[in-house]
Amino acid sequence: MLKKFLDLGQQPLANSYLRKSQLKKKEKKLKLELLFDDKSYLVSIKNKIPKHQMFNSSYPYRSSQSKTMQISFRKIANEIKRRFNPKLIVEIGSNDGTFLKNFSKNKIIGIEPCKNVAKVTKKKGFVTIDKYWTKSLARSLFKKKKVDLIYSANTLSHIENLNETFTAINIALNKDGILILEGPALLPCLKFNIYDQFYCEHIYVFSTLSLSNILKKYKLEIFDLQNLDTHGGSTRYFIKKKNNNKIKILKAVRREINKEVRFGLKKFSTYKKFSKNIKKSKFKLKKLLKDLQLKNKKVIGYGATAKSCTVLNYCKIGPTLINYFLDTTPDKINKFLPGSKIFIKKYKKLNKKDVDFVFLGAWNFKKEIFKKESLFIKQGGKFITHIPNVKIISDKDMRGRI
C-alpha cells in the first residue's frame, strides 16, 4: 500500500532553466508528493513527468564539472579493472563521459539519451548510443555478444519503468556478469533531513531493503555494497545473477539492511517524523534569509542545482532573498532558476567586498567549495546551509571539523 508522507508543493521541472524571454510564460509544474510503499519499502514521487520532457537535447547537467565526481568515477573504474577485469562494459547514463574516459574505447559502450551530452563522448571516439535503455535496444546490441559488466550511476532513480530496465539488463549481461548501481541513498535523507534529493527526475530514492525486494523479481541479488559521500550520501551496489554461485554475498549487505531496519525504514512513523522536520526546516530557512535581508546583508547562491530548485520552490524563496546564483555549467549561465526565477551568473571567485552570505545550493560538494573559496572564508565571508539543519556555517565547520 502506498502512503503519502510529504508534500513539497508545486515544483517546476528541476533542470528546465529559463531564458529571459520565458520569464513571463507559465511554467509546467507538478505537485511533488512523496510516497512510501509498506510492502517493498520503496520511496517514490507520486506524479511523474514523461522522460522525454526531462532528458532531451538541452539537458544541462555535466558530471565533469565536479572534481568530486571525477575522483569518484576514477576510483571505481580502477576497482572494476582490478576486481572484475571485464572485457566489455556498458554504462547506462554515460552523460559527458566522466566514467567512460577511464577505459579503452574498444572496451566500453555508453548509453545516453540526451543527445547534446552524447555528442561530447562521440566526438572523443567513444561508442555512445543516444537512445533510452530498453529491452529492444539490449536485444539489438547484445544478441550475439553479451556484456561482462554494466555500470550505472545516478540514473536508475530517474527511470520510471524498472521492469523494462532490469529485463534489459538481464538480456545484456552474460551468466557471470556483474551489475553495479549507485545513487542517492534513502537512509542519509531521513537521518540528515535531506529533502532536496526529491525532484521530478528522482522518481525513486532507494534503500538496500527496497532494492533487494525489487531485484528478487529479476533473479538478481546484491553481493556487496559501499556507502559513499557523493551527492550527500549514496550507496554503490554490486549485483550478480542469483544462480551465479561463484560469488559469495558479503557481510556488508546484511549489516546495511540491519542498520536500515534499526533506523526504522520499515516503519511509516519514521517518514512522518521526517516530514515534520522538513516543515520546520522550511520555516527556519525563510526566517534566516528574511532576517539577513532586514540587516541589509547581501546573500547569493552557489550551485544552481536541481536540488536547490526543490528547496527554493518549497520554501518560496526568490530574488528578493537570494540575489543571484553562481554556477560553472555553460548551459545554466545567464539563465534563471525554474520557479524561483533567480538569475544565474558565471562563476567567479567569491569576494567579501561583493557578498556577505552564500547559500549552498550544491551543499553536497561543500568540502570542494570551502577549499576553492578559502580567501572568501579568510575575509570573513559566511555560508548558509539547510542540511542537516538550517544554520550559518562556522569557521570551525569550514575547516572540516564538523
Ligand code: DWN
Second form
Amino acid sequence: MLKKFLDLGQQPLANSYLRKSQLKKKEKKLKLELLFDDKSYLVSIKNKIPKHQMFNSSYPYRSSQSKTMQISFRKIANEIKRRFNPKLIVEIGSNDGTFLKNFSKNKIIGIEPCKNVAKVTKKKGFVTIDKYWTKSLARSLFKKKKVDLIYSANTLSHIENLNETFTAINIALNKDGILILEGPALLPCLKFNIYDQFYCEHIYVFSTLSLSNILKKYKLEIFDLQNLDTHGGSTRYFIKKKNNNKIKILKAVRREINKEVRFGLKKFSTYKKFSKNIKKSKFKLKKLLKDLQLKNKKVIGYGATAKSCTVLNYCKIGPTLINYFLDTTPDKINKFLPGSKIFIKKYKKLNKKDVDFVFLGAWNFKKEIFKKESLFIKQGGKFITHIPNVKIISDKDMRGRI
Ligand code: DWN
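Structure of the form predicted together with this ligand, please, following the form predicted on its own?
Following is the full complex, with the preceding chain placed first.
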C-alpha cells in the first residue's frame, strides 16, 4: 500500500531555469508528495511530470561541472576495465560524457535523450544515440551483437517506466553481462535529512531493499555494491542475470540490506520521523536567514542545483534572503532559479569583501568547494548548510572533519 509521508508543497520543474523574459509567466508546478510502498519498500513521488517536459533539448545539467564526479567516473571506469574487461559497453544517460570519455570510442555507446547534451559527445566522436532507453531501441541496436556491460549513473531514479527499462536491459545484455547502476541512496537521505534529493526528476530514490525487489521481476540480482560519497550519499550496484552462476553474491549485499532493515527502512514510522525532521529543518533555515537579514549580512548561494530548487521553494526563500547564486554551468548563468526566481551569476572566486555568508546549494560537493574557496575561508567568510542540520559551518568543520 502507498503511504504519503511528506508534502514538500507546490514545486516548479527543478531544472527549468528562467530567462528574464519568463519571470512574469506562470510556471508549471507539481505538488511534491513523497510516498512509501509498505510492500516493495519503494519510495517515490506521487505526481509525475512527462519525461519530455524534463529531459529534452534544453536540459542544463552537466556532470562535467564537478571535479568530484570526474574523479568518481574515472575510478569506476578503471575498475570496470580491470574487473570485467568488457568489449562493448552501453551507458544509459551518458550526459556530457564524463564517464564514457574514459573508454576508447569503439568500446562504448552513449544513450542520451537530451539532444543538446548528446551533441557534446557526438562532437567528440563517440557513438551517441539521442533517444530514450526503450525495448524497441534495445532491439534495434542489440538484437544480434549483445552488450557485455551496461552502466547507468544517476539515471534510473529519473525513469518512471522501470518495466520498459529492465526489459530493454535484458534484451541488450548478453547472458554473462554485467549491469552497474548508481544513484542517490535512500538510507543517507533518511539519516542526514536529505529531503532535497526529491524533486520532479527523481521519481524514485532506491534502497538495496527496494531495488532487489524490482530486479527479481527481471531475473536480475545484485552481487556486489559500493557506498559512495557522491551526491550526498550514493550506492553503486553490480548486477548479473540470475542464471549466471559464474559470479557469486558477495557478503556486502546482505550486510547492506541488514543495515537498511536495522535503520527501519521497512517501517512507516521511520518515514514519519524523517518528515518531522524536515519540518524542523525548514523552520530553522528560514529563521537563520531572516536573522542574518536583520543583521544586514550579505548572503548568496553557491551551486544552483536542482536540489536547491526543492529547498528554496519548500522553505519559501527568495532574493531578499539569498541575494543571488553563483554557478559554473553555462546553461544556468544569467538565468533565474525556478520558483524562487533568484538570479544566477557566473561563478567567480568568493571574497569576503563581496559577501558574508554563502548557502551551499551544492552541499554534496562541499569538500571540493572548501578547497576552491580557501581564501574566502581565511578571510573569515562563512558557509551555511542545511545538511545534515541547519548551521553556519565553523572553521573546525571546514578543516576536513565533515
Ligand atoms: O540526478 C541529477 C544530478 C546527478 O544532477 C539530475 N537530476 C540533476 C542534477 O542534480 P543537481 O543539480 O542537484 O546536481 P549537482 O551535481 O549537485 O549540481 C551541482 C551544481 O553546482 C551544478 O549546477 C554545478 C554547480 N557547481 C558550481 O557552481 N561550482 C558545482 C561545483 C562543484 C562548483 O564548484
